[in-house]
Structures are given as C-alpha cells and as structure tokens.
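Single chain ahead, by itself, as structure tokens, in the form predicted on its own.
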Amino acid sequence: MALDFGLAETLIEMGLPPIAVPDPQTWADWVVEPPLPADIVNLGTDREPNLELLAALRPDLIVTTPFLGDITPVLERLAPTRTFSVYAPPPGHLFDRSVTATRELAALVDRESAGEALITRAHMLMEEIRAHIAAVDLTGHSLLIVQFLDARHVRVFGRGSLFGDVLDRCGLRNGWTRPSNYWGFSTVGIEELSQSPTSSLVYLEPIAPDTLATLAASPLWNSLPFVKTGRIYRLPPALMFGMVPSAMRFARQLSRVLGGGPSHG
C-alpha cells in the first residue's frame, strides 16, 4: 500500500496498483490520471492514516515518505516499510529524484522493466514536446507556473521543482528565478509576479470560483503585465508533489495550451 500519491501513481503506471491510499476522494482534484482502481481502500487522512485498518489489510509492503516519519516505527511493526525521500531536504532537481525513486521502487516490487518503460516514455514525451515547441517558435518562452492559495497569494514554482524541470526539458524558460524551498516553490503575493514582466502566467487547477471572481475585480491583478496582454493559461490539475506520471501529465497539458502539442505518452 502507498501512503503518498506520487508513489501510488507510479505503482499504478507500473501495473501494480496499491490496495489502499489515504484520501482517495481527493485524487480527482489533484492527480486525475492515472485513475485509481475502483476498489481502492480509503486509509483516512494522509496526516493520520487509520492504523487499525492498515493492520487489518495485512499488506506485504508499505511505501511512504518522510512526511509520515513520526509514525514510521509503527508502520514497520505492521509490515515491511520503505521510505522514499523525493520531496525532502536538501533542495534538488525533483524530476531527477523522481526518476531515481522510480527505479528504486520498481526494483523493490520486481517491476524493473515496467519502471524503465515509464521513465523512457517520459523522456520521449518531453523530447517530442521540445521539438513541437521549437517548431512553433516558442523555444525559450518564459512562463510563471503558479497555484493560487487565495486571491492575493500564490505558490510559484522555481527551477528544480517538478514543474520547473519539465519546463527545462521541454525547451521553455522559467520566469521565476528567485530561490525556492526544497519543495521547489515560493509563496508570494501576486504583486511579486510583476518582477517577470515578459513572462506568461500558467495557473493550475483547482482554483476556487470566488478566487477568480475576486481577481477579476482586483485593480492589482488587472495591473499585472500578463493580465494586461492576455498572456494567461489555465491548466487542469497536475500533482505538485507527484513523480514521473505527474511530470508527464503537466508536460502534456502545458503543450496542449501552448499550441496543440502531444496529448499522449
């Protein structure tokens, strides 16, 4: 079983879906694809998984992250447990870390060939998108990738984030050059996005309807360069704490809105 969505999506793509995850009802809001199995068991919240249920399911392996480090000793008493530290200090390139973790996870569950196939598909997809970006003369196009926290604040993804790494591999430029945390993002007021005046803005769902309404009426928002020139793209969800499958989903969706690039892979 997987106590992290990034690990769960990777297992699904390798043909070995977990029997249980926390918060499966939020999967469609943050991950979307690959779809969860219909019979997946709900382990409760990601911060406090139901340990009694977990024990009753008698898993042969639990995969988790340092986020649940406080209960890892308990998990280890219930089943063999392996922790994967993709989103943990020190800062690094999260796509590369995801590739490394995919290989380690694949070896752990005897799916080495499936893991390599997933990694190969990701590299091929991004090379195809890079060629498409060059063909439509968008190479080096500068983008700000954000998620709205409310109408005044965003997470903006820098170099080394999963989304920032995808931009690099697809031949696009990240407009956010300030240092980020080890998750790859900075939390800032929307006024700070004006520091990259030539960039287009890409924002990811989900976003609350009242946030959109407030932004539409905001003089500050309407003064920003990308708003004035209409350089704004809205993307369906892609998991910011995901692994290789989330990187692929983000790449496909970004290419689609930038000009009808590859939608498969």
Contents of the next structure:
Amino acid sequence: MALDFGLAETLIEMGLPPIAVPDPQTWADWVVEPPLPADIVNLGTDREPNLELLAALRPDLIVTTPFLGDITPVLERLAPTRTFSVYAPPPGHLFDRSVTATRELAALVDRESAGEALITRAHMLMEEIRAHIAAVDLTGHSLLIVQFLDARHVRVFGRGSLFGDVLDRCGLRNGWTRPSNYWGFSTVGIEELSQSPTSSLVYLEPIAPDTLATLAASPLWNSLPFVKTGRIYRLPPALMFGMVPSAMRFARQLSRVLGGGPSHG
Amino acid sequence: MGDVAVSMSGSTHPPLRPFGLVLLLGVPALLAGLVNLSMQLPPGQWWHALIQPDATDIAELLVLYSFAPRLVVSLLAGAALGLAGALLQQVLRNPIASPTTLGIEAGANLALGATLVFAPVLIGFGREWVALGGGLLTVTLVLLLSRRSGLAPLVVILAGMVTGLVCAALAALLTLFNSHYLAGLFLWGAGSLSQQDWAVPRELAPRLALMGAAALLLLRPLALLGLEDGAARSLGLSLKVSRFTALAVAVALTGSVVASVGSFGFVGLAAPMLARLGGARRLGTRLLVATLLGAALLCLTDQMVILLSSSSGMLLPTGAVTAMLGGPLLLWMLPRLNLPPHTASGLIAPTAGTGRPFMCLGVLAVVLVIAAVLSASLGPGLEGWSIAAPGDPVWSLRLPRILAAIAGGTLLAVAGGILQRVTGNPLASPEVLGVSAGAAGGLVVALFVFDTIDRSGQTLAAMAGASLALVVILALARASKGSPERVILAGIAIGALLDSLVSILMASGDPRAMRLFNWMTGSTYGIDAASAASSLAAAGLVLAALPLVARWLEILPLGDASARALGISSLRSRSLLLALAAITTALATLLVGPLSFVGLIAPPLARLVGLRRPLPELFGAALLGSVIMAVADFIGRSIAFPWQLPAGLVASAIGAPVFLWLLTRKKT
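Compare with the form predicted on its own: the form predicted in complex with the partner chain:
Whole complex next, starting from this chain.
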C-alpha cells in the first residue's frame, strides 16, 4: 500500500501494484501512466488517509513520505512502514534522489532486478532523447517548465526539480535559474517569465478551462518572447512530485512535442 | 446609544491635518513606487513606455502592462475599500465597522468559491455580481442577528466576525475537496494585485466613480444619521432608505474589489479610522480623506511588497500583508478609541443558580459516555456501516481521536468559562480573544522555523504563542481600563495577524501549507494513544484545579471593591486565572485547532441548563464541550467516508449557529 503517488507509480513499474492509494480519482489528472489497477481502494485525502480503512485492508507493507510524518507512529503499529524522503528539505536533485529511493524500495520489496531495470530504462530513455534532441538541433535549447495556477500565476520548475533534472539529462537547458523550494518549484506571476527571453515555454496539463482564453486577451502575455515567436508547447500531465516513472513520462512527452515542432494551445 | 466619537488625546486639530496624514502615507508610497519603477526601467524611458511602448522591449511592456496597471489597481482598490469602510462606519455609527469586520469580504469570497465549484456557469454573468450577492447576504444576516441589540457596535462586529469565520470555514471545506481547481482561489483570496493588462483598472474605475457619486448624493442624509436617531427622525428623514442605500453602496464597492482582485483585510478599517484620528470631523472630509488614505495605504503596502518580492523571490500576496500591517495598527489604535459604554450584551449575573447541579452534571456525564461509546463502536467501512465491540482493532484507532476531541472540548470550554467570568463578558472566549490564534501562530512559526518538531516542542510553541497573545491583550485591557470591547477587538486583530501569516504560507504553494491548513481546521486525525491519554490527563488536571479557583471566579465579577473587601488581590487572582486560561487554550488548540466556537458556546449553554455558580458551570461547560467535540469528530469521520472532515470545522459549523442564536437572545 502506497500513501504517495510517486511511490505508487514506482511500485507499479516494478510489477507490484499497491492495493490502495489516497484519492485515486485524481491519478488520471496528474499521473496518467502507468495506469492504476482497476480494483484499487480509495484511502481518502493524501493529507489524511483513512486509518480505519487502511487497517481493515491489512497491508503487508506501507510506504509513505515525510509529508505524513505525523502519523508514521500510528502506521507503524498497523503494518511494517517505510518512509522515503525524496521531497524533503534540503533542496537537492530530485531525479537522483528518486533513483536512490527506487533502489531502496526495490530492495525492500525484493524486486532489486526490476528496480535496476527501471533505472536502466530511464537512463537509456534519457540518452535516446538526448540523441533525438541533438538530431533536431535543439541541444542547449532553453526551456521554462510551468504549470498554470490561474491566468496570472504559474508554478515554475527550477534547477534540481524532477523536470529540471530531466532537461539536464536530455541536453536541454532550464531557463529558470532562481532558487526553488525543496519540491523544486517557485510560484510567480507570469510577467516574471520574461526574464528568460530566449526560452521556450512548456506548460503542463491539467489547466483550468478558461485560462488560455484569458491569456490570449492579455497584452503582456502576448508580448512575452515565447508567445510572440510561437515557442509554446502543451504537455499532457506528468506528476511533478513523482519519481522515476514520472520523469520518464515527462521526458517522452517533451521529446514528442519538441521533435514534432512547436504547437499552439 | 450615544454618538460614536473617536478622539485623539483631547486637543483640537487644524482642518488641514487629515490631508497631512494622506501626504504622510502618500509620499513614501510614491517614493517606493519610483524606486521600484527605476529598478525595472531607466527613468529616461518611462514616458516612452507609457505613450509609445516598444513592442520588442519587454521591460517597457512590463512597465506598461504590469507595473502601471498594478499601481492604478492598488490605488483604486484601496480607495474603494477606504470609502466603503467610511460609509459603513457612518451608517452603523460604529467606528470599527469595515468590510472585513462585518464579514462582507469573507461572504463575497465564499460566494465566488461556491459558484466556481457548483455553478461555474454563473461566473459567466460576471464575478462581481456573485461577489455582490454574497456580500449583501452576509451583511443582511449580520444586521438581522444584531438587530435585537439595537445594532450596538460590539454586537454587530461580533456577529460580523463570527459570520465571517463561518464563511471562511465553509470556503475552507470547499478547498479541502477541490484543492486543484481552487489553487488560484488561494492566491486571489489572499489578495494578489499582480496584473497583466488594463482590464481590471478599466473595470474598477467606472464603478468607483459611480459609487463615489452615489456617496456624494448620500452625503446630507448620512450626515444626519450621525445625529441621535430621535433628532434625525424629527428632521423628517427616512432613516431606513438612506441607511440601506449607503449600505448597498459600501457592499457594492467591496464586492467589486473582491471580485476583481480579492480581499485586502483591514484597509477598509484602517483608512477611515486614520481619517478620524487625523481629525477629519465633518463627514464629507472624512469620506474624502478615508478614500485617499485607503488608496495611499494599499499603494504603499503593495509597493513594499513588490520591493520585498523582487529581493526575496517569494510571492507575497498583498492582501495578506495588509492584514499583517492592519492588525498591529488596530492594536495601536484601540486605547485611543472612544466607544460607547458596553451595555447591550449584559454581564454575567452573579446570582446563585437554582435547581440541582449534581443531577444536571450527572445527566450530562451520562450523555457524554453514551456519545463516546456509540462513536467508538459505530462507523462506516469497506462493507458499509458496522458495529464494533470493545476490543475490536478499530477501537484502538477511534478511541484516541474521541478522547482527544473530548479533551479538546473540555479544555476549550473551561478556558472559555474562565475568560467569560474574569472579563465579565459572556462573549469572551479563547477563539474570540485571539488566544487560540496566538497558540496557532506559535505553532505555525515553530513548524516553519524548525524542519522537524515533536509534540512536546509543539506544545511549548503553542503555549508561548498563547501567552504572548494573552499578554498583549492584557496590556491593552489595562491601557483601556479593562473595557471588554477593546479586549475583544484586540483579539480580532491578533486573529487577523495569524490569518495573514497562514495565507502567505498557503500562497507560497508549499505543500506543507496544506498540512498546516488541515491542522488549522481542527483535525483530530492521527493522534496516537499516548498523546490522547496525556491530553486527557491534562484536561483532568485542569478540572481538578478548578475548585481551587472557584472562589475567585465567584467574587471577581462582583468588582474590585468587593474582591478587596473579601481579602482577595484582584490583580494576582486575575493574572493567575488568565495564565490558567492561556495554558488550557494552548493545549486545546494543539488538539482541535484554533477555531471551533466550543469555548464560546459551552459556558453559556451550561448557564442555560441552569448551572449558574462558577464551579458547576465550568464542569457543565466541560461536559457540554466534550459532547459537542465528540459528536463533531464522529460526524467528520463518517459523513463522507473514506474522506474525513476535521472535527474543529464540523464543531464550528455546529457551534457558530448556536452562538449566533445565543447572541440574539436578550440575556443569557
């Protein structure tokens, strides 16, 4: 049983899907692949997973994060519990941490080979994409990776974020150089994005339905360098607080939209 | 009710003084604006950027489409709120009325949030109509609730605050279940002024002009409203019509600001207050000065926020910062306010109780035990509802939270009872006095300063916060000779400070803030057996200590003279009691969050069932508080299974209407 989507996706990729996760309905909005097992049990919110339900399911193992540190003592009484600190202070390189956590998780569930295979797949994928990026002559190209909060604010993913690490590995450059929090992002107004004039913009779904229309009417938005030159890419969801599988999904999607040429909206 | 006047230490002021105050705030705002502007663009290009912007120069475009409209919006929104506050203060003859203290902002905010979630189509008709509707509904409710008191300032503000808190709690519930779509609502609820074009100023300016004109037309009837009701009526004035019109104008002003940029707590309170303190005596001058001061105040704050954000890289919502500055401002002003004497809400009658207290307490205890056992054995699960016998594993999960809820309810009720007795004010409570907020603030600071903090550390931090809040309140109470109005107002100010702190953290998007939010809503989730047991033991200790202080509680409300005659040092006993209340509140806040109304409603309910002497009243309140919290915990745990609602939030949903009902009763 996994109390975190990042851990859940890693377990699925290692062929050992969890029996329950919090809030599985939102998986399709944020994670998409790998798909969740159809019979997965809903544990409630990710901030307060339902303990009674959790106990009733009698899990062999609970994997959790420091985010739920307060209830770890309770969890430990219900089942063997292990905490993985990928998204925890201090800020660091989240992909590297995910790889380390994947190894530990694989060892814990006796799937070392599956874990190593996943990590190798990830490294190979990044190499492949790096070559592809070089082939379409985009190496060193600078990107801003954002998620829209509303038509005025974005989360922008900085150096060391899961997505930032993917950019580095694929031979791309992260246009956002200011420090981020330990989740790897900063919340800023869209006008701040102008500070990296040579970057293209990549935004991730989900995006609220009226955001794009509002932006289209905004002169400032329309004056941003990447808008004027049409260097905007829309990316299907990939979990920004995920682990290796999310990084791979992000890399695949990114390579697809970059290789296929810029697209609007 | 006498006319409400605010005076500043006696002296008379030359008529230009209020405008001097505008300059005092306006000049630094202008300077800060110029500094910010010159950091973005060299002064030589300013004119060029505004008149003929170079479409390829992003710096010029930023000035034209981001900096300039933001500056204008801050001026317009500030002016609108200043005017709204001044109008409200005049209409209600209440120097502490404002869009914030009457709950109008919170109501408008809730209306927008609810519409966004349940009927997004309605937003298409215009956000400002939704906000206007929400604001009008709230203010109507507040006035209806306080009608019995003859709209006494304190009662109106209390009704407004409580309604505002309920709206905020409901909005919090929406957020708990829709955090993704409402992520923007967080930012906007906290009042972010960032702009990308001129749409908002184009929207706000004509509205402000229209409402300003309406205010001008209302000037004469409004000036008469400042007179005694009788005098105004004898002048043949239709009080109701002009009052209502002015009220609607004020709500419309607030509504358009909330709809376009969000809430800016306290600007609408501070601006007219400053105008009065600056000596603007005539209504026309006061409205004008309040409008100008509002503009200057919000502009100054916003420019400071821009300055700070550009140096720290952190997104600070201006609205939260205004509240953070407004809180201390209100605290500073309190001793300088001249409020009419407190009469309407009635002191706690020091009469002896009738009936049989032991019977009554016994019945309450039985009810509590039944509630606890039912809650522990009943619950929904994978295969629907089921009954678990004692010893079933789920008992070990349910019992700690039930016990924690009971301990929290007990502690809050006792703290509330003590505070009500000591201040002689049936509306005092840890929630209203800001003691809970202080405890929560201490905890918030500790959580963010130290990466990891254990439970005893949390307790210490909460206690430090509660004590600090209490010390501030007591200092103010002394400065104002113990007038309960001021004490309660100080509580509002401290509560607003905490709210703004939390808003800033939430807007930062830090996922830790969501957890904080969970705790703020009063979740009994995840409490382990040891913590629950020690909380219960603490509650037991507090109850055991009550007989020691019962005599003080009986005698203090009789007045200092009687206390002295009976050989009690009122200063020492009062301080000890307040310290007890602070510790109790800190413990309770850790368990059930800062907002539950249990401390407010349990003691009056105990008096209502006939427990009127201090000791039975406090024990009865403790039992009632426990029952309320235990029921709230059960409802929160089972109503939306497997989702859970925080017990504190459920308790406030139960408690707030009860409190409002108590408020509308003539006497408790």
